[in-house]
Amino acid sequence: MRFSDVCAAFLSAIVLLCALNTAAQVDTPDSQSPVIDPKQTEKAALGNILFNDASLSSPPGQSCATCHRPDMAFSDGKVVSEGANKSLGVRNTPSLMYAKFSTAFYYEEWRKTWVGGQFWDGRADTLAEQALGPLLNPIEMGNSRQTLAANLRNLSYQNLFVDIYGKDVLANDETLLNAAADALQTFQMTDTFAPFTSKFDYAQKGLVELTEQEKWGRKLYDTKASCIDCHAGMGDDKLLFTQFSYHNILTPVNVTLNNGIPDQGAANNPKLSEDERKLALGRFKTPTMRNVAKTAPYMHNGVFKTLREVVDYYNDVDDRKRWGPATFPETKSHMLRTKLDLTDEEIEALIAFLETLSDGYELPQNKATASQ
């Protein structure tokens, strides 16, 4: 990446982020007044550049955006991603959309399960920690902490780190890594990753009306299909369609991964004790239904290729002849209903509603204005 190109990208990112008015605000414990980081926009712009910089992997050639594509709601459309060393991952790449609303990982007593965190197993508490994960993973971007720090120091735009984080930022590996993680986190906190621009959102505001089929699907989502049990709205006027809680829904094994050995899920989270890991076997974080139509294949192991296949599974989880043996049945979620008896027409209506949750919907009046 040439320095002139970086400067242009940096300035463009700043202009875009200012236009979106995405400066993050943090409430202080002693005051209701928000604290605004004066360099928030510059940090987000740097994070944007880092997110798309393929020179940061070892060997070069892979960026965060390689596996988190904006056109696929920051997923990548593959069962598992291929790393910089051509090695395959072990889990489906989750979307980064709306991830900023997930709290730090904790156990919720009333729900009898864990909530929050980043990744499928919640092992990262913050987006900064999550951002460094793939960069330092030997089967993803292939860096050690030392090689990543060296790659950051060799960037043509290293002066941006100095301008934002101070003259000493390049002197210490950990300080530099923390600055990069902070910039990536700040970028992921912007509206780019949580725009709330779906047809559903506009319908909530009265700017467009859902079709009768979509309305029926919404009703089924809340009632017969039981989606709301785990994919509840949350939030005030902007619904998230997840509670970020952990459940074992007996997902079929993807025999093409890990020699067909079931993934233990949250039981691999190092934050858990040995006894807690037994209870967490097969549990994975519930993803948001926002943009679900853009993020196939589905589940932590990419075992389902289409939304129809996912709904068919939920419609009759007990049909293990079709799906294969249940994984870790001893920890099956108490929220899982194994037979819904949805008809074909109801399944089609449910999917139609789920498709209204995709961001980037263009309002009819905007289309008309653009065509004039």
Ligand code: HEC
Given for the second form:
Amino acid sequence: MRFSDVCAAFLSAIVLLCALNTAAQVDTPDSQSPVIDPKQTEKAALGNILFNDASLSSPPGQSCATCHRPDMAFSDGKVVSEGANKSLGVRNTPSLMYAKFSTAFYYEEWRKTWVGGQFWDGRADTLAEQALGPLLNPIEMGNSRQTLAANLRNLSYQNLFVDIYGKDVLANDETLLNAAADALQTFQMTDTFAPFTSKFDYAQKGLVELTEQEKWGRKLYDTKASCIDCHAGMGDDKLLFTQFSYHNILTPVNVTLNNGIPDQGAANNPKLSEDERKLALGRFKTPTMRNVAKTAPYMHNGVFKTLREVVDYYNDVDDRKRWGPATFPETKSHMLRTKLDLTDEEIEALIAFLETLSDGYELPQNKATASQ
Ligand code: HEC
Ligand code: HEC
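Can you give me the structure for the form predicted in complex with the named molecule, which would complement the form predicted on its own we have just seen?
Full assembly next; the chain just shown is listed first.
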């Protein structure tokens, strides 16, 4: 490598590091970044820029961050997302937090269910495979493969692609698209998307104590309310509050969407055979409970507006007069209990516990130091 190359590489690394620092929204006081390879750091920083670049949609004006907002745990607060050309999607935008822990989509014998994958139906196996989805989706960012490659080639920072992926990266459309997908994936693998900085995490470490109500809620979560049956799972030795498994919990049809035609869920996954598809009807990937207080409205179709409504639903799933018709009752999860008999106080405690799972909790001692 020539000296000038080294200088150029060094400079762009600094630019990238600054970009990463300013754009990282989530405070990670005690975590050690798993991204130590300088190449990985550069890729993540490029991914961050791409994630926020609204010139990449057709028509321009929409970036990943338009629908995956950092201040809303990378969801968007809408019932369903709205695309670059104002067309309405049919699914609620999920949070991207902790999505990196989802493995490739597979069938787990002992649990008799599919597990893993990206999207509500698991149809992408990796974050890189996923990333091209919205960029090329006519009702999201609206590009064709060629226009997207041409857009990437015209970016003012196209040199960053060359620095990271080599000079040939711009020559071929597919190579360039794969590089963009790789950078977006690497960004989504950083601690920004998995900070583990909730009150719950700090309580696990003994840095803060949960209130009596929150502790009661946690107990209910594991016992009477049995949320833990589906919303459990571990990543980096910490609770993820999802196993990424697929269940049909009889979510009410959102009659305002898609002419009231229910979403078939995992049955849309092209990896399944005809017979498997019948069993997968109406099953959706179980979302994490981390940051759930920030990601309303809820469910794949945004049918519930508040956490209270969600818990009321689980408390009496069979009250269809109140909830409306269930999606595909024939595939109801054998793990779903349809009557929990939670009292009002118990429901409030359960919600108080769920609220401890939001990242970015400020420890009382840090708050005190900050205000001095
Ligand atoms: C128009 C709004 C919109 C835009 C723009 C958008 N997304 Fe999404 N995203 C969604 C919706 C809606 C889903 C769920 C779709 C589904 O399950 O079929 C989703 C799902 C995802 C998932 C899967 C998460 C999970 O837990 O299953 C990832 C990862 C993701 N998007 C990343 C991105 C990236 C990266 C970009 C930019 C290249 C992007 N999104 C742009 C709305 C959007
Ligand atoms: C049988 C498995 C199962 C059980 C038990 C279960 N859930 Fe769920 N949960 C799911 C699935 C699957 C979804 C997604 C369903 C959909 O989108 O239609 C979901 C969605 C949710 C959502 C919406 C999250 C979002 O981002 O949209 C919340 C909140 C939630 N569950 C809370 C709970 C609570 C609280 C309990 C205990 C009272 C519980 N769940 C019990 C499987 C389960």
